[in-house]
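Take a look at this single chain in structure tokens; it is the form predicted on its own.
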Amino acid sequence: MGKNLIVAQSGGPSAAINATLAGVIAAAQEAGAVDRVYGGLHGIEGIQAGKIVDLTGFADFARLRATPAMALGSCRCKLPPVTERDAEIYRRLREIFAHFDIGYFLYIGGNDSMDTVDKLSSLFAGEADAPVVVGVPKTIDNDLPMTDHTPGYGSAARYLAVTMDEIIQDTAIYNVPAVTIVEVMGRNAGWLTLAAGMPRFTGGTKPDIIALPEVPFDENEFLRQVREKLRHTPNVVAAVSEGLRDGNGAYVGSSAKSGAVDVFGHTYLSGVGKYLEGLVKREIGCKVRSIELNLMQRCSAHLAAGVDLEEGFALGRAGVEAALRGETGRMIAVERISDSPYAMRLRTVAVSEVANQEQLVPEKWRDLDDPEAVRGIRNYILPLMQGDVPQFRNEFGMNTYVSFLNWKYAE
């Protein structure tokens, strides 16, 4: 009999994270070294609370791959420093891992989730019969270092590109001066905002303005661009990141934000679109609206990219393989081999080089009027958006998904 494996999800949802979960479960079921496969509900918080389900017999992989959000639920939990080894949560995790005879722990998530992987692998380092801890990446923000991209980004990019294209079509029908400001997720990294710019990067003329968080935002320059664009087109469309900062590093429209922060110290962002709407209305006086895409860009399964889900599944399998090799404190990463034809391979990297770090849009891609930058952006994003995903519908034509949230806990 082998050791048992437990997998959990953490952070924000995506359209691909359940494909990764499916890859983990499938590979673990096939592995002779794994006895039982468990899932922790609501991340590390749920595990320490004993909220664990048995996935050993799970078989509905196709439906799980197509299920958006997080079938095991999520949490945002910052573990204490490893120096606090006697902290209650560490004591409880040791009890749970021992009770369920856990030999392998896989955590699927982004920057902050890799912090958990890093701390737990350090906590158990050097201990006899310690569980192997492996990180498997996901984040629509695409801001993890040491990997070419992350599962979830391709589907979010596809949603943003398609939705922006439809907004452009909608706003083009009237010959009345108007400005539409579309607010896109992205605290510090502009990868999603670049995706919203794909209608322009692939041959169109809009969005007219694309504002990345990596580039200091000047309100006067923004107004100048809007006025200039209105001289040539009655309908100006702007894609702006929620994390825009001015030259002093302050969030644009910060006076309109709540100021609240999460457990990792991240400020809750939203409202930059509404703030810029008020600015344009006050300073220019034309018709103006703002659109905050908000949650919809995170896991819209109807626009999920097939490549994204295939890679997510592959990363889940690779996570199990790395765990069985004993690669504790590592994260699965994507290495791009070619843009056209698109090809990649998987490897592992030290999670300590990923945790709490960010990969921003490279400086060479921040001048969006540079044809070479546009070519690089297009070649990078387009392969990740390809492929359709089968949908599973009930007799009423509604999509049906997988959720473990009502399952009976394992004992």
Ligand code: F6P
The other form holds:
Amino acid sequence: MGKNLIVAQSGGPSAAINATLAGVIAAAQEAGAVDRVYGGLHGIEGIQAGKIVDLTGFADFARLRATPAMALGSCRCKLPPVTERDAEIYRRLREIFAHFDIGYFLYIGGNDSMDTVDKLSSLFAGEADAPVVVGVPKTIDNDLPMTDHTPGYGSAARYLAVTMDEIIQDTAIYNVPAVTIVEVMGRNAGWLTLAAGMPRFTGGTKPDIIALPEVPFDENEFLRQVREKLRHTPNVVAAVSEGLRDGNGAYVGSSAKSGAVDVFGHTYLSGVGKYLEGLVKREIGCKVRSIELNLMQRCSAHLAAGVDLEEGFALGRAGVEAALRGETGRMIAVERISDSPYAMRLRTVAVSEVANQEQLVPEKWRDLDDPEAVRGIRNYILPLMQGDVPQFRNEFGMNTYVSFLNWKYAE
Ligand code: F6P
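Switch from the form predicted on its own, shown above, to the form predicted together with the ligand and output its structure.
Once more the chain from above appears, this time first in line as the rest of the complex follows.
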């Protein structure tokens, strides 16, 4: 009899994170060294509270792969420093892991979740019979270092590129001056904003303005650009990051935000589009509308990219293989071999080099009038957005999904 494996998800969701979960469950079921496969509900927070389900006999893989959001639920939880070895949460986790005879713990998440992987692997280091702790990356933000990209980004990029294209079609119909401002997620990194620029980077002229969070935002310069564009086109379309900051590092429109932060100290964003809408209305006075793509960009499974889901699944499998090799404190990473034809391989990297770090859009890709930058961005993003995904519909034509959240807890 082998040891048991537990998997959980954490941080913000994506259209590909359940594909990674499917990869983990499938590989664990096939592995002779793994006895039972458990799922922790609501990440590490739920695990320490004993919210654990038994996934050993799960078989609905195709539908799980095509399910958006997180079938195991999520949390945003920051563990105490490892020096506080006797902290209550560490005591609970040891107890739970011992009770369920856990030999392997896989955590699917972004930079904050990799902090959990880092801390738990350090906590257990050197202990006899300690669980192997491995990280599997995900985030639509695509802001993890040490990996070419993260599962979830390709699908969100496809959604943004396609949706921007549709918005551009819609805004072209009237011949009256109008400004449309589309707000895109991504906190400090502009990878998603670049994806919203794909209609322009693939031969079109819009979005007319693309504002990355890496570039200090100047409201007067924005107004100048809008006025200038309006002289040549009746319809100005702008793609702006939710995380725009001014030259002093303050979030644009921050006076209108709640100021609330999560446990990692991240400000709850959203609202910059509305703020800029007010600015244009006041200063220019033409028709203006803001669109906040909000959750749709991370849960729109109907536009998920086949490549993204394939890779998500492969990373999940690779996570189990790394765990079985005993690679504790490591994260699975993608290494790109070529853009066209697209090829990549997987490897493991030290999770300590990923935890709490952010990979921003590189300097060389921030000048979007530079044809070299545009070529590089296009070649980087395009392969990740390819391929359709089968949809699982019921007799009403509605999609059906998998969730483990209401499963009975294992004892
Ligand atoms: O972590 C990805 C992300 O979608 C960010 O782009 C966004 O700022 C954040 O999560 C929102 O998180 P929440 O849904 O917890 O408010």
